[in-house]
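Given next, in structure tokens, is a single chain: the form predicted alone.
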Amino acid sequence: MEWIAAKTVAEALAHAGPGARYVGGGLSLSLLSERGVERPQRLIDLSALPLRSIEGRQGELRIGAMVRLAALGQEPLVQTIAPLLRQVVAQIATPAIRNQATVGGELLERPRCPLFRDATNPRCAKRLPGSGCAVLEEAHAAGAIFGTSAACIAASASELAVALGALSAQVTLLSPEGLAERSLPILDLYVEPGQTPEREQALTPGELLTSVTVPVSSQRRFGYARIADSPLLPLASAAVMMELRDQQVVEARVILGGLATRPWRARACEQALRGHRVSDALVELAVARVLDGAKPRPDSRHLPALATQVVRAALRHAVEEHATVRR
């Protein structure tokens, strides 16, 4: 295997191609090796790039990918402009772990599914193309609720994608050819398993992501829920945004963790709370429609129980959170 410490972002992407793979922090993917999931030619080292910074500029904050989580929740700033991100970046895994992932490493974590981290497990789509999905054939074996495919139903890992997506924060990626740069919002950067699973995010053949931006508004409420049957096995998280003028909620944004192939954003919760002024009752009319587009196989029943929970608690702290600016 080769070892490339890159000393640029041009560097770096100079050396991306078939076989290569970048190493942020490098936990998952050493597990992943270790195992026989991953077997990557060549490795390319980021440690040395200046993507190290957390940056308040005007209306927004910029994160770069290298960031380590520890590090991104002990920034004074971020506590200033983005409290939620240090709420979730707190729950995320274990302090060891924290002080050595990258922010960028965790966004583009793969999927936490024991039969896809199980390199003797000749069915999994995801790691061979067209295998079928085992997980499928298990008859206890649980899987996304939202999302799924007759392919996969592997829930997305990342924690910290589901708070960004309630952010509406952007990611910059860059691309080999010509140094193209490109910014995107972060929940278009997955995508559903479809019949292709393999491809778990939109980034094209050797693309970096470079840096994270989050708009700031004094306008916004947040809210956060996770369940958890220890700090590396989330099983449903929630991060909501309302958007607020009057006691009148005129944007919101709800986004599910765990339960979904990708960070899943539940629309028709979204549109329950549009228009309407902030109360418990409407808490509640939003909760009830949590399950639209679910899709629970008779193993997972528990799953939609999880989904209404955690996005009760999360829409609840953010009506905290209102109640307690006002006064």
Contents of the next structure:
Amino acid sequence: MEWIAAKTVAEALAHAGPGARYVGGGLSLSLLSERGVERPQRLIDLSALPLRSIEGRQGELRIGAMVRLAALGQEPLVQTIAPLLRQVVAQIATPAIRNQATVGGELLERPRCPLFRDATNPRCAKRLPGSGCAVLEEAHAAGAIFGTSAACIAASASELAVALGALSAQVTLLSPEGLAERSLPILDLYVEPGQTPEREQALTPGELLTSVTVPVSSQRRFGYARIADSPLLPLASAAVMMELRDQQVVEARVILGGLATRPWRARACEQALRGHRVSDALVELAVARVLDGAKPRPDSRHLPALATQVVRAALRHAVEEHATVRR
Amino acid sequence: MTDRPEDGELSRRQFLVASAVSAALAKTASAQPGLPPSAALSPARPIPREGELLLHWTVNGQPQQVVIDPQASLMEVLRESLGLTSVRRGCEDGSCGSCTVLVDGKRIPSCLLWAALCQGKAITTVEGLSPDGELSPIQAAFIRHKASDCGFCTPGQVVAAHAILSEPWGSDEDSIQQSLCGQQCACGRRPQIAAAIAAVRSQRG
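What does the same protein look like in the form predicted in complex with the partner chain, given that the last one was the form predicted alone?
The complete assembly is shown below, putting the previous chain first.
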């Protein structure tokens, strides 16, 4: 295995190619490599690149992809501009992991499906295209209930993406082809497994995630809730946003984590909120639509209840949040 | 190189253990048996072979050069090349905290950290907390509060507790519990560990 300590972004991009992987904090990639789940031939260390700043610009917060989660959580600007982000970051993994893990690495974390992460399991279409899915075939309780396909039901892992989805953040990507830069709404970064579960993000070959941009809004309220039985394995989470005008919901976002193959917008739930006066009754009407489009299996009958619980809790937090963010 | 257990070969970690065992044997026997160590500390000028890396770093205050396999974790290099077995091989997925060390003063699970990411860094294990043989305040507090039982997790707990004292946590019980997330003690000494941290914190005001 070849180790490249890139000194510039251009040098990092120049080393991209088949078998090459970018290294942010490297914690997850080292674990997956050790287990034989990932087999990188070339590691491109991004530690020295100038992607570690957090800047408050006009109307937005820009976060470099190599910012450590601990630094993100402790940054006063984040607390002022996007307290939701701080709340979510403070619950990701463990404090020691957050000292090393990066924003970019967390966003591109591979799924925690136990049978994907077990290289001795021969039936995982995510690792071995066309090999089936041992979770489905052996009726394990693991797996997502939204956005699944016959090939794969692995739940996406990023919690940061759930929060950033509610915050309407954008990601900036840089391609090795002519150093072309593009921006995407964060939720468009993720793709459903379909028949190609080996692909989890809409990244082109060698494309590098360089930063995340969070717009600032004084009119929006946010809420977050999660259920976890271990710090490394949140079962379900929800981040919500409600934009209110005279107590009317003019815009809403409800993002589910842990239960879907990608950070999941509960669109029917959002639709139920829009145009109505905010109230406890409205929260219940919206919660009743959380499971629209869900595909629970007999082996995961406990998961729909988790989805409604986290959305209800997150919406209540948003309703009760009186101290809205001001510029 | 392959890590797949069904191949029936030594996995890389098993290989490293074998290397460490053979390196230990080499100290007592004159002949070097079996496999060469994948990472070796040399007093002179270590020369990396193809595919290896030369690290310049500081371990417990000592500047060193060490040749490593780019796939080696910091935990493996500290244990098997430098003999610092206070750094435990625990869960190896970052959740137990028995391998916690400081990298430039910040606690990190060394089992998941590629040593190659530690170029130019200062590494501190529990040995580095009492360089002159004097117990650091947190070590003394661990003894006073009987915060250790079997001792397996203790070095990682002490390093983590040392780091927690310089992190921005609140002083209430809930904050101390949150700060210890990822530090497990199978003997159930968590309350005593938390008490030791609280005691040092209150001494410092």
